[in-house]
Each structure stands twice: as structure tokens, then as C-alpha cells.
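Presented as C-alpha cells, the chain that follows is alone, the form predicted on its own.
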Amino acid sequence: MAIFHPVAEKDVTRAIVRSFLRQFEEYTESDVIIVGGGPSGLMAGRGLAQQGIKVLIVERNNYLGGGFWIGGYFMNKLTIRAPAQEVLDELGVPHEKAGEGLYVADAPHACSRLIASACDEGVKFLSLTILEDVILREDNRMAGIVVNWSPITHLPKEIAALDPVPLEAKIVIDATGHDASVVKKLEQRGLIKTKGEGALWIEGSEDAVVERTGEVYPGLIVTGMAVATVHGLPRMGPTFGAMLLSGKRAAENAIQIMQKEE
């Protein structure tokens, strides 16, 4: 006796293609595009989507979370400094006190809850998608990004001559971590200058990254470790509180910018 309803193989393929293409067409224009699906990008997307803002996260890998799910040295544990443990409480992630003002949690659990929460709020994703360029208007304001499939970077140049496609947005958030990939596209054109990331200093880095999160170019906000690369701040290692709070601040900044422009 059959358990599942009978479905033809072609119908499975059609369902995937139709659903993907419908969403892809809808999100050729978003309120906010976030480049990078790590913890700061996910937090920013979650915060924006909670306010009914149309958000697309573009991720170059075939998974979300960046280093958040790995933790420190592939030990699948991550640390959070107070008061960022409040975000874990919001997400329903179990954690334990590891010292005064220091908390530890299972990285896969924290990462999966954050991804699920972003999805629940309505954030959409393009995975295996790389940033090729940015869209600039007459006033040089950021107006979107240009993307392509990530796998073409592993093909011979003769085969990988595949034209990218543009995606428009009111605001772009660079959540690409240490690479600061969106900002670097502007730097190549002499429109901005990055200072480069400094050596590791956890206390100094976490406070500074959150404080300096914000708009660095018209229409472009930096969050997470991209902030350190732009402003020459120390790196922070396997503690993630600043990533979460920086993403939250990036969402707040984006909302403020869009409200001013209405």
C-alpha cells in the first residue's frame, strides 16, 4: 500500500523551477539587499523583515551562517559576551555562563535558530551567488548589485565568460566579513578607502565594530567584520556578540535612512 501521493518526476522539477523563478523575478528589486549570510547579515535581515521590509540575502556559499555554525577551531562552540546573550534568549538558544559576562552555546544550534528566525520573518536568499559589481546612479549613490553563479569562479576563463545580472535595492548592506567585498568594489573606483583589519583584540574590537556600524557611502551600510576592514579595527576571533549586535544596528540604520528618504 502506497504511503505518499503519486507524483511524477517532471512535476517535482516543475515545482522547483516555477517557485524559484517566481521568487527570483520578484526579488530583482528589493528594499534591502544584504551581501553575506553570516551572523551579522542574518541579524540585519531578521530585524528589517520584522518591520515588513523586503529583504534579499545573497550568499556565495551553498550554506548560511558563515563561521557562526563552526565556532572556534572547529569545536562547534561559540562564545558571547554580555549583553549579547539577550539575543540568544530571543532566539531560544540554550547557553551557559562560562565566566563573568561570558556565555557559551552550541554553534550549530545558535546558527540554525538564527537562520530559521530570519526565514520566519520573511527573508529570502540567493545561495551560491557571488558579487561581481555594484550599481551606481548619476549621483554615485548605491542602487544595487551585480551577481553571478559562484561555481563559475572554478571554471576555466574561456568557459566562465558568463554575463552577470543586476539586482536593484534602496539600500545595500555589506555583511561579507573580513573581505568587505562590496566596499572593495567602490575602493577599486577610488570612491572609498579601507584601512584594513588590525590584529586580534577582543574587547577593543567588539565595542568598536558595533559603534562604527553604519553607512559608509550613500546607500551602503557595513556590518560585522566588514566594519573592521573599512575602519582599521582589530579582529575579534571566535566570539560573536558584536556580530549579532552589529547586524541589529545595521537594520536600525537602514530603516532610518529609508524613513528620511520617504
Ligand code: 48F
Second form
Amino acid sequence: MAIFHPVAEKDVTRAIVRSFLRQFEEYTESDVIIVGGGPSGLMAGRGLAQQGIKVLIVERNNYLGGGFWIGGYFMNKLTIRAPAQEVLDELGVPHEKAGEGLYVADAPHACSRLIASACDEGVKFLSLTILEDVILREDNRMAGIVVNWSPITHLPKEIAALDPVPLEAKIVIDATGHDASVVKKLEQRGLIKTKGEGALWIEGSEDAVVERTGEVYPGLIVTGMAVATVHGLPRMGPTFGAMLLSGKRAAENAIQIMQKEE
Ligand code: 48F
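Following the display of the form predicted on its own, present the structure of the form predicted together with the named molecule.
First the chain shown before, then all remaining chains and molecules of the complex.
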């Protein structure tokens, strides 16, 4: 007696393709596209989806979480400074007090809870998908992004001439971490100038990254370490409170901009 219900291979393939295509078609136009599924991007997505906003996260890797999975070095531990431990409480992530205003948590636990929470709120994802360019309309306002399948970036140009796919959105959020990949597409065209990330200084970095999170170009918000790259702020190492609060702030900014433009 078999344990599982009989199902043909073609039915498995159809189930996947149909479900993917339905979602892909629906998300050719989103309210907000977030490029980068690290802690800041996931927090931004979660915050937007909580308010009923249609949000898509595009991630070049085949896994979500960015630098949040590992935390510091190879040790699977991350630190959070007060008051950002409140986000860990909201997510149900256990943490220990490591000193006054300093908390330590297991990075895989924190990361998986944040991903699950973003999914629970209704964020959708496109993995193995890399930003190739941005869409700019007549007024040069950001109107979406252009993406391609990540593996083609590892193939020689002559066999990987694959046209990319445009995806529209009212707002784009650059959550690509140290690379600030979306902003760099504007910089290549002389539309913006980035300052480059500074040396490590935790105290100086975290407040500044949260404070400077916001719109840097019409229709484009930066969050997380991309903020440091754009504004020349210090890097912060394996402390993640600013990533969480920056993502939260990016979601609030996006909502304000969309409300103003309605
Ligand atoms: O690097 P990442 O975790 O950025 P973050 O959210 O958090 C930074 C911290 O992890 C840590 C730190 C502070 O604590 O210094 O580094 O700012 O996540 C960025 C995500 O964006 C993806 C990348 O794979 C990663 O998952 N990404 C980067 N460039 C692209 C991209 C691109 N061009 N297209 C698609 N995804």
C-alpha cells in the first residue's frame, strides 16, 4: 500500500509552471519593487505588505536573507542594539542580553523568522533574478526595473545574449546592501553621485543609516547598507538593528510618497 496519492510527473511540472506564471503575470506591475532580500529589504517588504501594499522582492541568489543568515564572521550569531531588540520580540526571536543595550541572537533563527513573517504578510519573491537596469520615463522618474536570470551573468556574452524583462512599480527600493546596485544604474548615467561607504564605526553608523534612509531620486528609496554607500556613512559590521529599523523606515517613506502622489 503506497503512502502517497498517485500523481504524474507532468502534473507536478504543470502545478509549478501555472502557479509561477499566474504570480509572475500579476507582479509585472507592483506598487513597490524591492531589490535585495537581506534584512533591510525583508523588513521593508514586511512593513509594506502589512499595510496591504502589493510588494515584490527581487533577489539574485537562490536564498533570501543576505548577510542576516550568518551574522558575524562564521559564527551564526548576530548582535542588536537597543531599541531594535523590540523587532526581535515582534518576530518571536529569542535573544540574550550581552551587555547594557546590547543583545545577541542566533542568526538563522532571526533570519528564518523574518523571512516567514514577510511571507505571512503577503510579500512575493523572484529569486535567482538580478537587477540589470532601471526604467525611466519622460520625466526621468523611476518607473520600475529590468531584470534577468542571475546565472546568465556567469556565462560568456556570446552565448548569453538574453534580453532582460521589465517590471513596473510606483516605487523602487534599493536594498542591495554595500553594492547599492540600483543607485549605481543612475550614477552610470550621471543622474546621482554616490560617496562610497566609510570605514567601520558602529556608534556612528547605525543612527546615521536609519536617519538617512529615504528617497534619493524621484521614485527611488534606499535602505540598509546601500544608505551608507550612497551617503558616505561608516559601515557597521555584525550589528543589525539599523538594518531592521532602516527597512521599517523605508516602508513608511514609500507609503508617504504613494499617498502624496495619489
Ligand atoms: O547584503 P544584505 O544583507 O544587505 P542589507 O539588508 O544588510 C546588510 C547586512 O547584512 C550587513 C551589514 C550590517 O549589519 O553590514 O552586511 O543592507 O542583502 C542584500 C541582498 O541584495 C541582494 C544580495 O544577494 C543580498 O541578498 N542583491 C545585491 N545586488 C543585487 C541583489 C542585484 N543586483 N540584484 C538582485 N539582488
